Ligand SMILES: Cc1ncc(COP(=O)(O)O)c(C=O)c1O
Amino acid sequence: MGLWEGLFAARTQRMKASDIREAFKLAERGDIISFAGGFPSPETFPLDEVAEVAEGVARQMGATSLQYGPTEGLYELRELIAHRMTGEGVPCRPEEVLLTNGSQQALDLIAKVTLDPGDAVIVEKPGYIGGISAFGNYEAAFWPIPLDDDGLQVSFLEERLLENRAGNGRPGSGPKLCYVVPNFQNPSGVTLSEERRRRLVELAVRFGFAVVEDNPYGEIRFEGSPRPHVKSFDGDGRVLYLGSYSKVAFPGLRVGYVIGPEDVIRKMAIAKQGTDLCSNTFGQKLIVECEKRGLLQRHLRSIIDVYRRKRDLMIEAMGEHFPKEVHWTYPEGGFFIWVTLPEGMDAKEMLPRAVAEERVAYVSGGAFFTDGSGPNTIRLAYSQAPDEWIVEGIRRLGAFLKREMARRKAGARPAGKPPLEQEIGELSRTF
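Using the sequence just given, produce the structure of the chain by itself, in the form predicted on its own.
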């Protein structure tokens, strides 16, 4: 590594392993109940139906199904997305849609074409690690804005924007982008209210920044009424909308998309050419055929029932087994519950002991904050674990939390490092 230490770009010093990606290491272990990875449940995948569709795609398209495709993506799928979004209050043409390798690539491309080192990006506090990483890789400066039960605290953001303008004495001195996950947010599970969506766009116009609306979970709603997209309030093309088939369909296909003004889409397509030339042609055509056959609509209806049941099981088990001093959110959809422990507890420091003593894992919440706060928070994902594991895993985690709180009250410190800490190595350090 000595040679390469002198060859790495300076910006790599800001890069670190994603806690979410590291979660795979625990999710693959059969002896540990993991609530770490927010992955779709494999039990929901309609394998037989997808296999039939895939065979049809191969026969229909022939060698073309395995060939390179256009950078912007298959026109047929872009047309389907544009039609659906128009019906949801976001007028859209296929030329305003760029298909990407999941919405994560869209985040990277947006950062690549908009950010210079030091440019400010508004992020949620706590915020999605993948978005924070994508913008951080291009040396963004973060403005973390706290959340409450109605999502991003827009009034707090307005105060910060006014203070910044007063201090700099000129317009255009503030942030360049605002990144939000408005529906069943990762990691908190909260949803941005309709009024705050409107106000956010008004602030974007007033203070001259663009909004990146990332909506991977919006269709997985268990209860309540859908909110209008943030982009539906967009009158001048300053909101970029990100969608994905990863959570509502099949993540392994890596099919996502971004919607925005045609000139922005063109610039992102040029940047994409230097990254991967094009996205998965076969996967795009598979999605098109699944849409045509109504398979995706049926699949979505079925997974909503599955994930609602899993949420309810986890919430009920938490109420039964967690200490009364612990608090959590109640998501109306999506994959995640956000847990707040008493002040002074450190979820990251506790994780190796939770794995060693109870064989249960979670994601420590501090990784979702850009300002070093949130050590006493935890993200729990109910989406992937089998139902019986949810009940048993929460029982184990509740027992562990009660012991940890008893240790704190007694002033006792855990003796030495748990044996499993060496085994899980990097995972225990990055969580």
Contents of the next structure:
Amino acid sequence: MGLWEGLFAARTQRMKASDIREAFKLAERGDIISFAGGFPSPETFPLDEVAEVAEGVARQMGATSLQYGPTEGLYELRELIAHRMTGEGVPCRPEEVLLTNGSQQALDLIAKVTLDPGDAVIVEKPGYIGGISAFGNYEAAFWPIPLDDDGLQVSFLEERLLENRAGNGRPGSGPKLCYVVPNFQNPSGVTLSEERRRRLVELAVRFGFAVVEDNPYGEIRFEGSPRPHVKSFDGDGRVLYLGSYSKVAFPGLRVGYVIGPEDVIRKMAIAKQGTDLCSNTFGQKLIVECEKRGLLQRHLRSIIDVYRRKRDLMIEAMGEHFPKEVHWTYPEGGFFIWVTLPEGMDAKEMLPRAVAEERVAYVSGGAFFTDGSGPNTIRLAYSQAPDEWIVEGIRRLGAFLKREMARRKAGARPAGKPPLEQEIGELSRTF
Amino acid sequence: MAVSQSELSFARRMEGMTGNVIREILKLTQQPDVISFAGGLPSPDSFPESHIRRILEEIGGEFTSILQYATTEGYPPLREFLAAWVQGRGIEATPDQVLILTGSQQGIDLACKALLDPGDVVLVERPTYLTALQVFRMYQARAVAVPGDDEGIDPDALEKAIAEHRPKMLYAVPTFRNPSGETWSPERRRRIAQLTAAAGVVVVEDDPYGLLRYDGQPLPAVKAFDEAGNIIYLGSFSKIISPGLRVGYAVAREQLLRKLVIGKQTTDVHSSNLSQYIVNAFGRSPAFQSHLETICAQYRAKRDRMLAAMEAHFPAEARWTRPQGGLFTWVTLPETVSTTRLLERAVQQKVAFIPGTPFYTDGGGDHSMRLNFSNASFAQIDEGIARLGRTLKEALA
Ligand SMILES: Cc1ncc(COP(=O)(O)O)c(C=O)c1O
Ligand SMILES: Cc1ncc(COP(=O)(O)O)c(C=O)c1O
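Okay, that was the form predicted on its own. Show me the form predicted together with this ligand next.
Below is the whole assembly, all chains and molecules, this chain first.
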């Protein structure tokens, strides 16, 4: 229907589906081992305890739990978050906290209140699809800056900023925001070094941009000492810090938050009024109750053990089964390992064969780049698959990669499109 | 380093964006002795607390999937339930044509996100829901009001506005309008569906109040006349179960719905699974129907109480609507009165309302006000309307 193509907004023409849905479908097919979706492991959910808390919340439930709540979120939860952040080196008052429907909504609101079409946003290369799409929906222009084992290459960024300044010298032509996932980054698993955190904030001050620090995985650290938050170096309120209960507790109730200067939080609250008036109160009450009982702290200790074990299993199996030409990152926490295949291999093109031949799935890394690079990369999530499947899935993937490399050497093109192509085709972007 | 000011420069869409007037007024009226007819809140007595408590206690094995990420489109059993449920409004839909929203407010936002470029025109009723106006401004669209009467938007005026402004969208609350309480006639519904289809204008039919009917026959939704697939229907459980759950829904043909879904993926991924589970469980239970009857009876009584009190206490010059449903009545005063200025005096008299102007795109309506009858008790209605009547009489004296 031509009608619609004419009617949609310019931003809509750029929108692409993120394939959480497709990842889901795949994950639910019993015979396929999927390392695609970065979902928390259901085995980590503290079911009995949450059920008990939910009953408590239900018992105490008065009219206020069911009525419209404040747009900014329940004050009690804002206080708890402010208190915790203050303890983590980010002095913070409840008024500087806005509760959101998952940190995803914070990304949308930040884009909404800060970006005009064409404004530049520094993003990690590779970077989190959901963040990049949120900015893309408001017609941002991207500055992709590559990562190495210490995260965003801040020197490289500095060069680009200097070049840009020398190039046209026009004030305001530089980027407006820099979006980073500093800990156990999605998709690469790498962590930004302390030195780079400090320098990033210095650059932000010097070149007049704001930093969006998105930290859903930071608390899931398996070893080593935590790096200070980027926001702890923030002297003038230019870092917006995003947190989420999705990975440390559970995602299904959609509770996240953003911390920033009061005037920015106020603008975001105004934008949130128009977006959904307020967040659901049950999710917030449940989290408050869990926090009060110390359940989340206890839970965190246990999930760290679970995810560390899964990472170890996956890394060990990769060492055993992957061809030696393949390289990967070693995450100190979080959910993801980033795999680099030899130049010339195309992970996206290979994916349907991996599913058809070996019943194993991953996310091809190209989806995490804004500039079409990274065709030979893969993101593996160890968070969701049961332990036995991790070992078996990596064995299958290793066998598959060896076969693909042999095929390439022999110059053989695998015949025909496997039947699952249609179903897997869209599985390129996910969280 | 107490940081409270930022150097961040905001997007142009934020220029002139101030808080929602209602929310600001609500703050003003939160002193305990002020009787407020300002909010649009459902009555706390109307919440099915014990049912929700039971549902929460009996979740059992479903907890795992409730706590996990889920699909953006929504909880499949709820989408199925809704596809059948909207037949009651004359709407034919498959579950694939239903998207669960974080309140129907999100539907307004997502429709704008999908459709509006800066400078695009949105046609609206005069007066209309003010938080929708806020959203249109946020997307840098121009809201243009189309005149109408107590049967809805005037079709001739609509045709003229379409020819003159080439709008992308028509936004309307055709049933028990917020703020006026009025309802479009069946004939207007049909005509407006036809007119907009012929002109290729998307209609956002916002219907959070449709099921709160106290007299008269239920009417089909405007969406029921949607042959071209240009109508997005928005429904909500805020006023019939609980707003704190934040569950609303959109019904639209796939081509439009798909774009709303993609917008929602980056907006909040999906709505709370627990809330969706509660709505589905309660919606499918036999208790839901009787709950609806109970709250309609409650609200009917409150409406009657308020209309009677207005009859007794308001000055002869005042006119007001007699809504067949919803939560609001709309009062029109002589043009010499400014309700914006009157509010201050009313709050001194410990009673509050919403002045009319924020519901207009053009600064009109300053001699009108919106009164909510759902949230106050009988005694508060009697006393509050008496106070307001005195304030009005003083202003007219
Ligand atoms: C880096 C990053 N940010 C944000 C999110 C969104 O999380 P939520 O909205 O559930 O808090 C994710 C989810 O995968 C993520 O990986
Ligand atoms: C006309 C109208 N639309 C939408 C809404 C938003 O309702 P919710 O997001 O709670 O469904 C309201 C709430 O007052 C309203 O009056």
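Only the largest set of C-alpha atoms that superpose within 1.5 Å between the two forms is called the rigid core. From a predicted model like this one, the values you see are computed outputs, not experimental measurements. Positions refer to the first chain, counted from 1.
**Q** Do you see a C-alpha shift of 2 Å or more at Ala63 between these two forms, with the core held fixed?
**A** Result for Ala63: yes, a 2 Å-plus shift.
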